[in-house]
Amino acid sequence: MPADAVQTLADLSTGEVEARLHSDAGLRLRFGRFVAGIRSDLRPLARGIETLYGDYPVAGDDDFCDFPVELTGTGGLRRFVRPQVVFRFEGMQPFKPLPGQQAVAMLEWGLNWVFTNHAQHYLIIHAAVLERNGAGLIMAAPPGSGKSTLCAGLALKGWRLLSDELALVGLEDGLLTPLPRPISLKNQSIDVVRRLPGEIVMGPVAHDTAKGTVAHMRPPRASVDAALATVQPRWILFPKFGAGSACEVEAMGRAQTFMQLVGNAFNYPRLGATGFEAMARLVDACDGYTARYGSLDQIVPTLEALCARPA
């Protein structure tokens, strides 16, 4: 490897990945501007990490670690009968143990929790975020709205993935900071995305979770490579999938967009006046829309045409 080349997880052997996961420093991966250190003794989790995070830069043991996390099995008979996995962050255990076969899903949910609760120098909105021609699309919606499926569909059409879960809005500059990580898919959405054209890599499938059947799609390499490039927001969309629905996209007023977006913001109340000002700047910089649709074949070309219009 050239001296100035960036080492990625795929450059490590399976043995090296496991050794780093077992080490005191953990396996340190760069998620754009953040570094997470992952420690674990669970071999299935190691395989899932190799599948989903192969394109991610590896940080050195001496680099600052923003978020040290640990996933381990439970002790006693649980190691052999219905094994479970425990997630810890800085000694805290924010969740109850889950079945061992849900370890990869628990890592993803745990990292979402860590970023949401500890990246407070951003306005954080529950949303998928993508970029097209230098402009950002924020898709904010509650669970079950089809947001992640639509996010995957757009990413496979060449849109740059910034995040499937969290819009990180700069409190001073209003720009979107990328946090590209695997796209979380549930139930029927897993097969819908698997049938799409494009290079699709899925992680392990977790059954019988609190959210049903869950699997994660590996992010496109180009999105991971561009994880340090911030984006100017341009559009805010509130999507809603409905089986058999016609495709309807309607413009929203700024006041309605503001109030609905507040309902999807994790730390808006905590930020006080700073959060209000950041949200107001965001809404002023964007056009807001609602979208109802019945298939990706309807909504993807509609959004591509909408986002191709001159500002």
Contents of the next structure:
Amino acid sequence: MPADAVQTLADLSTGEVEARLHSDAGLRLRFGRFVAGIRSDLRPLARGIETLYGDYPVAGDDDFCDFPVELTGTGGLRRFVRPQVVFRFEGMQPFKPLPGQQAVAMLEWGLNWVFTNHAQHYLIIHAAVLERNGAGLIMAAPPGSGKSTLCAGLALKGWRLLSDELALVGLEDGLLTPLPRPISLKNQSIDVVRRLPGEIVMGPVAHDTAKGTVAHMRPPRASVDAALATVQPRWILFPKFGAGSACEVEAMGRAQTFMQLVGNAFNYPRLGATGFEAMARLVDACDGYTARYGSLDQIVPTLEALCARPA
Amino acid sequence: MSRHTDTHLARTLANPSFSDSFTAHDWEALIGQARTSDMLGQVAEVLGASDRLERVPAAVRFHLDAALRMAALHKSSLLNELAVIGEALQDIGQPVLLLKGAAYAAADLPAGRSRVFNDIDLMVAKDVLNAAESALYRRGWLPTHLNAYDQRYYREWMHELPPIEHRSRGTVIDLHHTIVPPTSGHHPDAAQLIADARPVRIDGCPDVFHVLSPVDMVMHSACHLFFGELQKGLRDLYDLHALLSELSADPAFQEALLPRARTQQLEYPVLLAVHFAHRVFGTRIPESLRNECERRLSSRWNGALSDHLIDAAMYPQHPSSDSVWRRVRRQMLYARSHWLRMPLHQLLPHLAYKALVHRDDPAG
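Based on the form predicted on its own presented above, generate the structure block for the form predicted together with the partner chain.
Up next: the whole complex, starting with the chain shown before.
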């Protein structure tokens, strides 16, 4: 490895990864502009982190850690009988413990919560974000709409993944800031994505979670490498998967696009007039669409054609 | 916990130059302690006021700027909310007092700068309490604790009504009629507090709002902290530090503070306020006043024990500043707060009910 190359998690031995997870400073990974320090004594979690985060740059011990998180088992008899896992941020425990086998999922949910609550320089929308030819596609939808599956499908077709969960819209510049993370897949979509062509690496499968069966797909290396490159938003899509549905993409008026996005924005009310202005600028810069579809084979080529058109 | 980092927050707030030699590790302790104490905004304020924000590492600055942004939004939404409340309450024909965070913000006191808080605390005379409550219901606020036991607990025993919450905006109001629970055995003269309050003007809002006089404001802040559960001990003590720094240079304030607290039967918390503010933040308080407070405190038989327990509440509940013994002492303080709030013949049945019978109401 050349001396100036960025050290990634994959450059560390398993022993070194575990030593860092056990250390006070934690295993410090760069998620775009943020550094999260992860501490844990859970072996399966260490394996999951190695699987999903191999391409992520490792921050130095002298770099400021934005978000220290910790995942540990609960003590006492629970260690042996139906073990549980606890998530802590700055020593606080924002969630109830989960069954031990959901540790990786809990890390992902916990980090989502941390980023959502602390990235207050952005209008934060619950959406998948991808880039095509230098322009950004925002796909906003409530859980169960097939957003993450579609996101994985596009990422495997070479779209750059900015996030499968959070659109971070700059309040001053209106640009999309990437926060690439593993793509969260649920139930049938795990197998749907596994069958897609391309290099697919899945983390451990957690059963019987609050969202059913959950597994995470490792994000493409190119997306992780470009995690500091912001993007101008260009398209806003509200996808809705329906089994057997025909593929229909319809343009949407600005007012309706605005109101639908508000419904998916986490911190819109908190941001007051600033949030309104950021949302208005976003909607002005984009074309809005709704999409119904019954399979990835229909919708992926349709979006490739739609987003190939010059602005 | 490390003895090296456990006072980073308090020391930076007291003297921002303390942060000049910080490493990344020190900044992490400071930001973490400020997050768990809800004080990121105050940290950003003191660093900004001493022209240090520019020198803060960019990654740390991101969080401080975010805190300033959120605090500014918080303040503007507070003022909007007060305009609605002011209109709702203008017909009760009596002053409406703002307490704590809302008062500091509305009166533009240093204690209120970039300070965030959850509830809006109001106080009115007891004879217009029901009228004020009804007026707020007509403007969209709704009761939260619908359970009959909780209603009785608040209405008969406490100094405030059960919290009421706006049905669409979610803002929560605590409506008080005095500043300490009547069951605590302390009976300050609420009418006198209201009579001595000072009007505050808020743009676009009817002139109904007042804040406590400087001496009463310190007294109430001290009661809130030292008769309470001390959950946000350092944050509340910092309020007192900011108030005392600003007010205690005035000779009239120095002369009035202890006599007023004595006549209102609330001297003890004021003594503790002066003592701890000086100890934790080095608050500049005229020496004669401070000596008088120390002298009176030292004559109390349980002074050393209380001192040791309360000390534990003045560290952030963050891994860099917490320890098992501090947690144990905070548990004792929690028990102490109930003990102070009501006599045993009321407290024991209350705790038994809470432990055995009470179910949280879905609306609460």
